[in-house]
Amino acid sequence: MTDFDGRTVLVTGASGGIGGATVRRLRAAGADVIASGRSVESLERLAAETGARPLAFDLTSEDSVRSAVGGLDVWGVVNCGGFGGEIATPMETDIDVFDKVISVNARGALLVTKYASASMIRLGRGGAIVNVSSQAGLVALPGHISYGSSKAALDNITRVSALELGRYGIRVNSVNPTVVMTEMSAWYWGRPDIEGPFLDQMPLGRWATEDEIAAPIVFLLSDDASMISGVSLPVDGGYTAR
């Protein structure tokens, strides 16, 4: 049953498309949602629309994460905060950009998990964590040395966290989406020389919508997924099945 009445869920990256869609679905299911992101203005608009509680903090700073998350009483977490970085080969990559991508996508999610799970263990009610990874963590994509590496690291954080937190009744999973065609992604994925060949290899042959990613996130948080933990779930139109 997808019913989160009385459960508090922290969603990072809530000012983005997938994060915002997840907040809306969780609120519709009765969750008390704490919405975090980079844009205070976007968070305030989302809060006014949905009734979520805005909370801004810096995923790259352990002090900021500890201060914001350490004292929160949460039942669930969605680690959706992310940074795309660059399109580059291993030969061309800017290591400073690589470091930032890892810092946000992998290290940031681990920091949130570190402090949120401590509260979840203290409360003793179990819970669930969902990490928003990527198909780029499962298969090699051209130009994705930084982003793909960060998401592969996040998938391992998911598995190890599931192993360590299971004894407390806390499940940890990830979703691994294909591209959602937003303004941010269109500059690369919308190019005819990129879009056509990529979609030709995908069985469903189209990009995902934000709600098509948010729905399985909410499912994995819910009691309907009560025996699912340590899974990286492709939400990719069959792309990684090829």
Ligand SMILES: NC(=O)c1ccc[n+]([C@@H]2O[C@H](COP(=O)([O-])OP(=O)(O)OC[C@H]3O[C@@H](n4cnc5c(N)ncnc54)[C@H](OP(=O)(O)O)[C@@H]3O)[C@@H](O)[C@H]2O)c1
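Please show me the structure of the same protein in the form predicted in complex with the ligand, now that we have looked at it in the form predicted alone.
What comes next is one chain alone, with no partners or other molecules.
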């Protein structure tokens, strides 16, 4: 396993399923982890279990992100905080939900990148950022107008950030997972009429586990991926290869 040798990594969405699994893996690999989300109680539970440092802030507020992240010394970032929004077509979308999804998934990740990269550049030790995107950012999925748009925007944030931060030795990549049965997804993807037809289209034919997403996140963050920047890596059982 890769050794992060005490490097400090900020993980947003750490109070959630994929973020929590990422924190556990990073701690096991020797990273100093700052675990963030909004729920102080969940973060403190995770901190007690893993030794990560809890830091609560709201991704939708620039003031909140600036005051929490602006002064941190970090080597790496995992932008994992996210919001599922609604299942709706372009014809029936609630535009307030669209704004909120964009505000958490794309704007929030960009704000964290903005303030964290300033400290990474100042420290001059290079670094890595991994954005947790989705298969919904790569292909059209029914009902995913808001969420898919936010993740496509996040993939562009990945590419442009890779372009602009490369000169500082900072790599930026996305992982684009299929469904993991966390709180965010179970209410929709767990429906028998949705689950069966979708899995029939996927070469591996099953949902991912939290750990199967955390592992490629940690790989892309690590020096094992030292020549990889600007990619959106499907972690989708082959779904988007069809």
